[in-house]
Every structure is written in structure tokens, then in C-alpha cells.
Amino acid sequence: MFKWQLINDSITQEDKQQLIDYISVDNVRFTQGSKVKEFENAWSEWLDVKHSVFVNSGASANYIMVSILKELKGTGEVIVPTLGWVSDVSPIVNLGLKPVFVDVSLETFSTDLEKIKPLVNKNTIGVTLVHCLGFNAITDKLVDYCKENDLFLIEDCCESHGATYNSQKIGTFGDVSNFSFYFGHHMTTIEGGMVCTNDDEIFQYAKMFRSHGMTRLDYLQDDELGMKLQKKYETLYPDLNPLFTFAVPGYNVRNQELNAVLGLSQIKRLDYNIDRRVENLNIWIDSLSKEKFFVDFTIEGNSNFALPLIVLNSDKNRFIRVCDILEDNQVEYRIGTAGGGNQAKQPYLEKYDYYAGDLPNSDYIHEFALYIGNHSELKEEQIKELCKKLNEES
């Protein structure tokens, strides 16, 4: 057993007392209904977007995200950073495009517009931005250029939430973006994922992907938008039963009433949870060591998922040793950081058509870098006790 986790458990007995009243409820459906239409609301509002469609995980979401490209878009391919997670990937592959990897920064574990610009070609559909470990990858420059390229632009923010650039969330910026509200990410439903936009096309297009491709209005979520669309479609497919009719190959990826509620409760202490880790971030990069590891991240407006640490020149035996004392102190890592590292050495791609080129950053992060878990409830003591560790030991 760690006596650091990557994951605490987040989930107070206020939470549970939230569940138990209303699971008590005479009458009450269970399946998607009025408390996950109440979710979609509070986490708008919170993000200040202008549609929210909950689904049932992060990585559906990511399918969402990809198929509503392939629909606007058609084929072709999507700029993806090497790290991430494997749901970044797997639907672009899996829908029939291509994946085009690029490489991170160190700085902020993402990509950049000048990494991005010169593997743009008259394919290119659209750019994943993946925003790791609650470090902001979004500048206007980047934003201004899939608009003047007609680039689609998603962001992955699964985990950063809260994260900012200029004052304004992410997950704002792009086309479309998600959330993930995994068990260990800055708020839990358990298994859960937001996908989040501020088009009404795009809007209905991951209504209806989350629910079999069918324009009918879903439980309890009626809406102008949502009725124009099965009118539309009534009108155009007059043969067709309008509850049985499917405008787009979907999936079934609805979450549930209990999942809500659990969101709803757990949101009114995100900020609190967002700034712990911030402060949290801020003691461990003053407190390691310059000379042996890698403190320069972008730290402006972050929203830290994971504490990061990068052993620097390509010293494998200090990272041995940096193991080893994580070890010994039983702190719990992941080796390679989100989704262990360079996702374009992963065997799924082999029978895929993809692009990987030269990836110095991906490939040193993969090599040297790994991190463990950032929570509320740790003490600065508790912190500045382990970098003292690696500053000495390693």
C-alpha cells in the first residue's frame, strides 16, 4: 500500500448522503434524465461555454469529439500530440483518418504552432490539442491559425480542468473540447466525461452520437435547438418513424442519473481542488533541484493534474535512483507521465496508417520523465520532505 497514491479518495461522505437522498426518491429514473440536464448546466456555466453534453467517459467523449470532425470534415488527417491518451488516438485511427504525430515541449508537456505549421498539408482536417497535466497549451496564435486554415480544433482538457490562458478556462477556444471526470482527476463522477462547445451544429451532432445517431429528443432535454432538428429531419425523412430515426452512426454513451448527482456535488469544491494543486505545484518546482531536474514548465495559469519531475541530462541512473527512492518513501508514479509516454510507439498503430517523424521531446519524456500524484490534502511539509530526498539521494 502507497503512502502517497496517485489517487486519494475523493469522494466525501457529503457526496455519498447526496446519492442515498436520491436514490430514496419514490419514482426515480435512473438512466439519463432532469439531474444530468442539471450537470450539463452547472459544468456550462461553471466553464462558461454555451452547450455541455454528458457522456460516459472521457474517452467517449474523445470518439464524440472525432466523429463530429469526420462528419464536418470528412477524411483526411489530424495533428495529434505524442502524449496524451491512447483515446486521443484510437477513434482517428479507428474512423478512417490519419493520425499525424507531433512533438511536445518540455515546458508544457504539449505541442506548439510552430511544431504544428509544417505538417499542415492540403489533408490535414483538423488539430488535437491535448492539454497534460494541467499545463495550458492554447495561444491565440495557434487558435487564429485553424480558423484562417479551416483546421478543426479540439481540445483534450480530461486533465486540466480549470485550467486558464489570458483568464479564460480551456475547453473554451477550440471547436470542441472534453472533460473527463475519472475517479482521479481534479473532480469524479466516478467514470464520466463532458463534451463542451459553443456551436449549436455541434451541439446536436454529440446529442445524437451519444445516443445511437437518433434526432429524438432525448429524456427530460428537450430544447428549441434539439426539437427544430427532429422537426428538420421529420420533414426531410417523411417515411422514416420520427423516435426511430438516425441522422449519424452513432454510439451509446449515456451516463446516469447517480453519475450527476455525484457531479453536482463534487463541483462546488473544484475550484478549492484546482487551486490545493496549484499552490502544491508551486512548492515542488522551488523546492527540487535545478542542477538535476527540469523545472522550467510554463506555469501560468495551470491547473496541475500530476506532479511532473524530468531528470535532465539523459541520466538514466539518476533516474533509476529517483525510482528507487519514490520506492522507498512509498509514493506511488507512472514512468513516460500521461498515458505513458510516446503514444507513436505503441503497437496498436502497426496496422494503422499514421506519421511519426522525428519526436526528440516525446521521446526524452518517454525516456526520463515520470510523475506522481498532486491532492488537496497534501502538506507542504509532506512535499518539500520528498524533493529534499531526490535533491540529496539521486
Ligand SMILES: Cc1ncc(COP(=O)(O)O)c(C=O)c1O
Second form
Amino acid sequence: MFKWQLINDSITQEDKQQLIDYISVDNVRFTQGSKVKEFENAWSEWLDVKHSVFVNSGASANYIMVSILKELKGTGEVIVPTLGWVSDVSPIVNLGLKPVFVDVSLETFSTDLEKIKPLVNKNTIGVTLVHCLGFNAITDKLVDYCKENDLFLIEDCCESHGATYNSQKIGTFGDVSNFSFYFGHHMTTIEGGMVCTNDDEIFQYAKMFRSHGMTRLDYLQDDELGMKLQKKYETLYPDLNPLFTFAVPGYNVRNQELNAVLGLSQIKRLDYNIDRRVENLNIWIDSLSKEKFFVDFTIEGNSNFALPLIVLNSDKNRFIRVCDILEDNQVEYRIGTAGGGNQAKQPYLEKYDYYAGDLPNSDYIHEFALYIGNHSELKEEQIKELCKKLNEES
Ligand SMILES: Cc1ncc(COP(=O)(O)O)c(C=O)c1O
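Having seen the form predicted on its own, I'd like the form predicted in complex with the named molecule now, please.
Now the complete complex, all chains and molecules, led by this one.
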């Protein structure tokens, strides 16, 4: 058992009490219902976005986003960064689209417009931006470029809840965005994810893809947009049962009332947790040796997911010593990034059509970077003490 774990249990007694209270009444509803809707509304308000759709994981949300991209733009190439998670890429190949990998920068672990532009051609239909490890990757220029070139912009914010660009939360700039509430992220619903958008049509698609592709979206029958969509399909397809009309090839990735109750309880502490994690990151960066480790991160708008460490000068021996120091001090770590480093190296891709050119920064991070857990209850002395050991002993 590590003393400093990657993930700490963040479900409090208060959270558990909320769950107990919820199930203690008669005739309780467990499947998706009014609590899911309440959590979606609370999330939309927190993020400042028009619509949110609660699903059973961040990965399911990735599938929904790429499915919507395909509905709107057909098939083609999607530019996707090498650092992120497998579910940024797997829906692209599974849906018959082509992933085109783009490199990242050491400053943000994320990609940028200058790296994206040379990869755009007449077949490009979309760009996925992953805000990796809590770093913001959005710029006005990137958003404008995607609009001007008719590229569907997906923002994966699963590691970056509350990160901002010009004081606006990320996840509100692209056509659609997603968040993960898996155990260990900024807040948890045990398993869970959210698809967010300001666009009414994308919202309807997200709800249909979440629930079998059915036009019968609104279990509460209180959403005007949803009811309109149902009516539209009833008129267009009078020979079909309106309760079983499937407009898109959807999934069943709904979430449940208990997870939403937990989300409603956890969201109250989200801003506090984000502030603590950012403070921890600042202490971490300030305390690391600038001669041995890369510290020029772009921290503006950061909402840290985990504390990153990049060894300078391709020094493999130092990297090995760093791993030893962490193990000796019972600090759990992962090499690369949360997604295992450079995704373009993964074997599942061998059977699919993809493009990966030179990816020097991704390869460097894959080999010389690691991260450790960042918890809201970490103490300043604890972080400084570990940095001292890393600086002096590696
Ligand atoms: C960038 C990114 N996207 C998507 C996911 C998938 O989220 P989940 O674990 O909720 O499926 C993760 C997982 O942590 C992630 O880091």
C-alpha cells in the first residue's frame, strides 16, 4: 500500500448519507430519472453551458461525441492528440473514421493550432482537443480556425474540470465537450461522464445516442425540444410506433439516479478541490530543480489532475533514479500520462488506417515523464519534502 496514492477515496460520510437518504424512501426510482436531470442542470450551471447529458462514463461520452460528428459530417479524418485516453481514438476507428495523430507541447501536454494546421486537408472533418492533466489547450485562434474551416471541434475535459481560458471554463468553446467522473478525477459519481454543448441539435443527438438511438428521449416528458423531436419523427414515419422509433444507431450508456445523487453531493466541493489542487501544483513546480526537471509549464487557467514530472536532457539514468526514489518513499506513480503516454504506439491501431508522423514531444513524454497523485488534502511540507528528495538524490 502506497503512503501517497494516485487516487484517494473522495466519497465522504456526507455523500454516503445522501445515498442512504435517497434509497430509504418507498417506491424509489433507481434508473435514469429526475435526479439525473437535476445533476445535469447543476452541471450546466456550474460549467455555464446550455445542455448537459449524464452518461455512464467519460469514455461513453467520447463515443457519443464522435458518433455525432459522423452524423453531421459523414466519414473522413479526425485530428487527435497522442496524449489523452484510448477512448479519444477508439470511437474514431470503430466508427470507420481515420485518426490523424498530432503532437503535443511539453508546456501543456496538449496540442495547439500550429501543430494542427499542417495536418488539415480536404478530408479533415474534425479536431479533438484533449485538455491533458488539467492544462488548458484552447486559444481563440484555434476556435476561429475550426469555425472558418468547418471543422467539428471536440473538447475532452475529462482530466481538466474547471480549467479556464480567459476566465471562461474549458468545455464551453468547442461544438461539444465531455467530462469524466470516474473515481480519482476532480469529483466522482463512481463511474460517470457528461456530454456538454450549447447547440440544441447536438443536445438532441447526444440524448438519442445515449439511449438506443430512440426518439423517445424524455422520460420526464417535460423537455420542449425533446417533445418536438418526437413529434417530428411521428409525422415523418407514421407507420412506426413512436415509442420505438430509432433515428440514429445508438447505444445504451445511460447513468442512474444513485450516481446522480452522489454527483449532486460532490459538486458542492468541486471548486474547493480544484483550488487546493492548483495550490499543490504551484508548490510542486516552485520546489522542483530547474536544472534537472522541466518546469516551464503554462499554468494559467490550469486545474490540475495529477502532478507532472519531466526529466530534462533525455537522462535515462536520472529517470530510473526518480522512479526508485518514488518507490522508496511509497509514492505511487505512472509513467507517461494518464493514457499511458503516446497513444500512437498502441497495438490496437495496427488493424486500422491511421496517420502518425513525427511526434517528438509525445515520444519524449512517453519516455521521460511521469505523474503522481494530487489530492486536495496534500500538505505543503509533504510536497516540498518530496521535491527536496527528488532534487538532491536523483
Ligand atoms: C482524457 C480522458 N478522456 C476520457 C477518459 C475516460 O473516462 P472514463 O474513465 O470515465 O471512461 C479519461 C479517463 O480517465 C481521460 O483521461
